[in-house]
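One chain comes next, on its own, written as structure tokens: the form predicted alone.
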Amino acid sequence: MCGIFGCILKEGKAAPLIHASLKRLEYRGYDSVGVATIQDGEIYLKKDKGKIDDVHRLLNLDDLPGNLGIGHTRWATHGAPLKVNAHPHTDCTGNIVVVHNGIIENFSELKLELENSGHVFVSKTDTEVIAHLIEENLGKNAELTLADAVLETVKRLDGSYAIAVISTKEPDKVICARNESPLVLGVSDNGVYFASDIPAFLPVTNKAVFIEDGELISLSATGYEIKKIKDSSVVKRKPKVIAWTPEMAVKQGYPHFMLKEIHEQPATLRNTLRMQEHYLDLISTFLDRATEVFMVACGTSYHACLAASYMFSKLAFLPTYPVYASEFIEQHGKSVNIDSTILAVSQSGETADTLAAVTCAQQRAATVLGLTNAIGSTLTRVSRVYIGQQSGPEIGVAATKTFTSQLSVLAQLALRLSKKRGKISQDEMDYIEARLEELPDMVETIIQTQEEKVKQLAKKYKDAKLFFFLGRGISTATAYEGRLKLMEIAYIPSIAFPAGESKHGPISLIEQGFPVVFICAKDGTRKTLVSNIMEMKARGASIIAIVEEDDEEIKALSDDYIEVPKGIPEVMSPIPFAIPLQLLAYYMTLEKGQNPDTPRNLAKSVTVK
């Protein structure tokens, strides 16, 4: 996501290092840059959109002065890519001025309550809240400390964040706080640093400190002050020696950016589950009217509207139509009309495909609608409505995050849909929101659980010539986003069907040893499903099963298993399951002695037809 950087120096001006940090931290993306520092008492400012080194050579970023300074890359997620709403923003006065990387819940209620109060914003960002209330509280009380100030707001955010603050009212010292988004401190002889991530300051000090959530740190140039924000105890942490390389710090120490990205898959659930209602009330109202809904997307985008038109039809008894996009003014062009609303799904919002279908769609009146993870984008420019899946930049060609962000906002809108419709109990309902909001725990679960499992996996079958993956109703799309992951960064001829469909042909390949992925959630398929695992048992395959902790039945009939936990709702299978097969293709990838982050011939964004 964002990318922050500050620092108060003994010596020396700290604009030229905040812009040099920024730079190094241009991997994490961005679409805008700023930075602020202060001086006998003044704040000096500049930002704009835009990269970096565009925006320094029209602003000069290094000729702010003083020696304390705060810095931010931002990645839209409220506000679309413009100057207003790039970083850092100021109260009313411009005497407090706030960086912020992570979600604000509740932005909404406390921006009304703050223009009652008189506040004027003049963004549409989620941060400008936190200046504008760190205002408030030092307009009520004149002696409060900054550090009270900054302590009082973040009791009040619901969400995430990492935030950094200076103000005229203490011109020396920057206030920091975090809660579920990264934030770790520098520190060296000439003075303090805080980041995002280790690289940004990892030229001038190896001593890193790691603060946790639910903590504020004061900083000034002799040192800082943890302490923790529900009860304003003092922590005790010394600094650890980062042994990393550029290139690990980079990757926060994992070897490639794909594995990062699995890992991170928690943290970007956590976020998408603080989608703004307002949209997603939107949304689900024009799908509401819609006499057909297609949903249009390519690749593992597609996959996840395959999964989202089990989801569609089972909460809100909503069919949906999911087509590639490459395929669907061949298919779809002529028929689609003003009655006809249009889903389209895209990570980068300026796939091709994708968006000539939209065009096209557009041109016979269709209603367009999109859900991408990049705010600004074609996408979201042509869209009548859209959404940020808020799952942030994505480095590894091949996706994951991005995946499981995208299934589950549409998880999300399927059961907004089934609300307004009324298609299933309140009981039910209670129930799957319940279980989404714990799939990230559920994810993190997996990933910490089953990994070394997968990692052995690999290492039995990195000789395998073809894999098959097989999984039935909604954890068809599943298996079809498990081929493509193992096919397109280990190279491996992989093939995957329904598991009903593999009688009508591809059983014919199947001999002695050959490795067959199940997808098994237990669901209305689960009886069928386990005859498809015997019919191909009963002919020699290795049977490798995707399956809930307790489902004894199954681990029986299998060669080899992996876990997730149990109670997972039907339509919600497609994210959990999906984590082992992204783990697995990873490893086979290292198996191969190939580069996960870099599949030949493929890229991150495919932007011809």
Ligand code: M6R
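Rigid core (definition): largest C-alpha set, two forms, superposition within 1.5 Å. Residue numbers count along the first chain shown, from 1. It should be emphasised that the depicted structure is a prediction, and the values quoted were computed from it without experimental measurement. First, how it differs from the form predicted together with the ligand.
Core-superposed comparison between these two forms: the C-alpha position of F107 differs by no less than 2 Å. Core-aligned CA deviation for S233 between these two forms: 2 Å or greater.
Once both forms are fitted on their rigid core, the CA atom of G69 lies 2 Å or more apart between these two forms.
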Contents of the next structure:
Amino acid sequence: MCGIFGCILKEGKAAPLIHASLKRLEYRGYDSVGVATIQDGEIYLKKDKGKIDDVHRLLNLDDLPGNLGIGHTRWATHGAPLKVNAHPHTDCTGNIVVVHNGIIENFSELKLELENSGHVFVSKTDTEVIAHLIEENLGKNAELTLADAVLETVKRLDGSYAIAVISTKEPDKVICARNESPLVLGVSDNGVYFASDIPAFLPVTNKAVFIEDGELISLSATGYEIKKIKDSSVVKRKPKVIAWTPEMAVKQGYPHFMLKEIHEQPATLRNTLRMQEHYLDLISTFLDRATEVFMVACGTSYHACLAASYMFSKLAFLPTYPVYASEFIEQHGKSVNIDSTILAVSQSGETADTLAAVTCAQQRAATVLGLTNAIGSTLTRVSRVYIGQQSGPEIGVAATKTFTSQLSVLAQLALRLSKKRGKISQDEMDYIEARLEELPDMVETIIQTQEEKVKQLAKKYKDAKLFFFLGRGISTATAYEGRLKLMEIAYIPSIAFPAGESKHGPISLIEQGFPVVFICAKDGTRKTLVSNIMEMKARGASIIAIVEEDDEEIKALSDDYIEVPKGIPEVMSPIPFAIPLQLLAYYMTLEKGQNPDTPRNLAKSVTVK
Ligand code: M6R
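The structure above corresponds to the form predicted alone; please give the structure of the form predicted together with the ligand next.
Now the full complex is given, and it begins with the chain already shown.
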């Protein structure tokens, strides 16, 4: 998974804009970077392995001539993160230049065929075959336009791609194509742009054209033309105005995107309370009719699904199955059918495992519903009905604000369904709805009053080699999420279990001073949770409790505690209880001297299976 960006400007040099835009796509991958431009019929290209800033210091990525160019920030799939494998890639002559996000599944066969025809490959990437195939097509028929040659090329590709091609053959054009990898155009008075994601061009334009699978685009200084790859028919599509401001996509004075995004949660939660009623109604109607409901997702989004399974069960008496998307096909692929409903949850809407599960379900005639933060993403296009969680762009690799927004939307769906089914009393419903309205303020209070305390906690436990995260009931999902956050950015091995499971094995790890984080929501599980705390204490564990502010009993049992406001209904407790865990992961990461925004080996959007 990678980020691509390019532009044709009426005024100004392309390279500095490409460099700046790739920085905003760095969350998609950051092991190598490259830029290519054209001026006076000549290609200029710079690339190397390493993060954008490091490569820029070495090569000056702004210093390429021309008003037209393409760029790429990479997360390696085929070939190690080396200069030779960095994009852009070229054909034998160096006159055809390609950037690509995705995976070409049949690249080995194509490579062999091209090598047999005399093409010489320099990299280990799948992408390089695209440049040589275009060269081959143009070699066979010099009459072809660049767009036609790209069209013939992509027809031979199996797999996923968002590509952009420039060539000295038509030095005033950029040709793009998309299949199962994100691609969006931007349009302004000063030119046209393409990118893997909107924030890349948001500072220069808020007018976006979403490209769909199976489309090929010719960009020129005068605009864009979209064609269907299968029959070359022209597609008319006007730009949409995107409400995100450029400020939403930058750090706003915070040292890291992750901290900025943690602090944005009161605002993002307010946004989720302004959901379009129509879509909540529609999705809850589908859920109401469903015979069986699978909730498929990965990582943090899976934890939101796990929490939602408790919400749907407790509020609407609807049994649901949260399933890791990467396991869905193996686990349920044969049994899912026309009576099944799939609620796919994905912040990016582009996660390959989630989309694969959705495709499998669709092929078996199941109903697909979607919840995502990325309108225009693949998930929105393949869902029968989808709902946008409206969190704004999330740049930090660790999901924070998008998790709490997912939870808020899912809680609202469960409430809506509960109303339809008449499963809980009006008083209970009113109480939960009122607390939901108060949640943004609660979260604000937690950040304001507890952040400093969490910082100190991180200092105290910074040398711990292993952490436990335990909760019962819906807090199990919160515990899993706290564990994932700490592991993925602070690189601290962590274990999470339903607290009741710990005595069936994991407790054997406990020794003096071992930190165990307990999620202590005041719900039906609290009494047994106190017993679990006692079990851990008796074995010398250091108890770190996330507690409601009036929970004196648990405070007294704990070595350290972080408070959240009292009176939180059980079904929404993961939202406030997740905040201290996000902060803990963030400050532990700083204590370790690492950058929380760009954890090693990870990328924001995982578009490979
Ligand atoms: O975009 P998605 O919600 O589908 O992404 C799913 C996971 O890749 C994502 O949540 C990942 O686990 C994050 N690194 C969690 O912080």
